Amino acid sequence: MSQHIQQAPFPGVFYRRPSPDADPFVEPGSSVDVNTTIGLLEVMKQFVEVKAEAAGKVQEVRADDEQVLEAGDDILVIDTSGEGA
């Protein structure tokens, strides 16, 4: 299986959903394309969308909602082995 491990591009608080009462951007099994929003990182009261860097299916989400991440921490794993995933 080919996979891509998506990592935090910079430190911040990671949010899996756009608002507290909304569904998460992605869950295990979700299909993503390059540039699909997978979460938000908050730095100094500014929110930046984190985009998928590979196309495929989300295999595992490794970052919790509201988790403080450092640059390079794993966010999720994308299975890139399927064509047209």
Contents of the next structure:
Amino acid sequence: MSQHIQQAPFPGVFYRRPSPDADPFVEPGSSVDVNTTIGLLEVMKQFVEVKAEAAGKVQEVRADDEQVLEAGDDILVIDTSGEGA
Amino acid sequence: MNGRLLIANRGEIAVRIVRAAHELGLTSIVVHSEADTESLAVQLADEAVCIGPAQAAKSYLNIDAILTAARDSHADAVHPGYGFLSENAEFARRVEAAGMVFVGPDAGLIERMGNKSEARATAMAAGVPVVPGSPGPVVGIDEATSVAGDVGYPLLIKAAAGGGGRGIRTARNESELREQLPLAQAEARAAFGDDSVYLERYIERARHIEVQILADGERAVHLFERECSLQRRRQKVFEEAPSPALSEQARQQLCESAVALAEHVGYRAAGTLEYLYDDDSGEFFFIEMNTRIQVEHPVTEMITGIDLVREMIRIALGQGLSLQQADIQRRGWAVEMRLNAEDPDKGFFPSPGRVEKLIWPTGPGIRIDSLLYEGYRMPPYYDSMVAKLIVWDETREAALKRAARALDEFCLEGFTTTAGLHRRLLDDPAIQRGDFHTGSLEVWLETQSQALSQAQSQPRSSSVEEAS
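The block above covers the form predicted alone; next, return the form predicted together with its partner chain.
Starting with the chain above, the whole complex follows.
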């Protein structure tokens, strides 16, 4: 099974939801394409959408909502084995 | 009173307040988050107390944690700085209820001036002109269109509880008003917990000019005005004092109206009254009052020689206002350039990092208010402003030349800042003439980025005048 481990591109606070009351952008099992928004990263009061870097199924979400991430910390794991199938 | 001042803020303003405290012979106590243990303010302060995790909501905005730190450290007074809890009436009230002095006006005044529609009504009662608009909050669309009929388009729909440029929408005609009003109300409810909005005429080519005041509850004095028209997304970028737009007569009227309003409400603290100034008609209109020290206060200090932070602490400690209006003279010209850790060539994307090398400009007329030092790693959780470069000289022309000289000396390695943007602004003929309004900078930036993408290798030149 091939995987893509997506990491934080820069340090910041990670948000799994578009707003506190909303559902998470993705859950384990969600299908994502390249450019599907998987979360928000807040850096210096600016919110940046984090886009999936690979197409596939979300296998595991490793970053919690509101977790402080350093650049290179894992956000989630995408199972890319079904890609193009 | 043991002379212990707790500083409930971070960054350059915490450093600024620590310095004032030490000059007044007070013990400085800085609260900080887990992300700020290495901050310059923590290093310079006499004492430091960690109050919680990196996220501001859990530290710098956590009233309980700050009050606990204040009590445990036996603070006599609390200075809120700007931003965070500085205009939070509940915080002011709870500091006072805990038997400490809040360095700012009382909670009731923060509430009154913090609510934009109430502030507006107060200004009208004090005889200060306000931007034509609805007398109070508007509820339904019928009321809104009726107000629009009197005031005329274009209009701004403003959240009564908004501020700092947030919670504002524009409507250029009735159909836009019908569309935008419910959105503005929903947005205001979500952002501020209060869906009150009011309408104001949108003056498109206005300057933003503000008046600094100091008051002790009985008497108020003004320290002249600051010109803050150069803004991006309603955030100030470059400020100066005095304003190049005002005649002596206009200056006097504007400043006296600010004193009248402060005395009308029995204001007791440092404060700033913001106005829109219409270059063409010479009219000015009060827009809001900030009941705290402001980022750009140093330009006022540079032209008056008066230390505003020390004065506001003295007033809060009950020492009254030592200054008479006639004591306050202005001399020369001062500009402030906000250096943000953002890359202007990449849409102002934040660029946090570690300070690898840092050389500040020095020499005559230069002042740096900053949180940086060599080796400092900037946390990514807070505002991107890392320094204010403040320059004074005898005339505006000389101050702009000195500012360019200062920027040429400045060297920072490790991340990108907006210093290069300021250097380009100083070369612009319209900036040099003082010919701009609150919309000018965004047009200038747009022109610059188009020029940059069209001709990467060719020298760029553009001006506000060409662009507008």
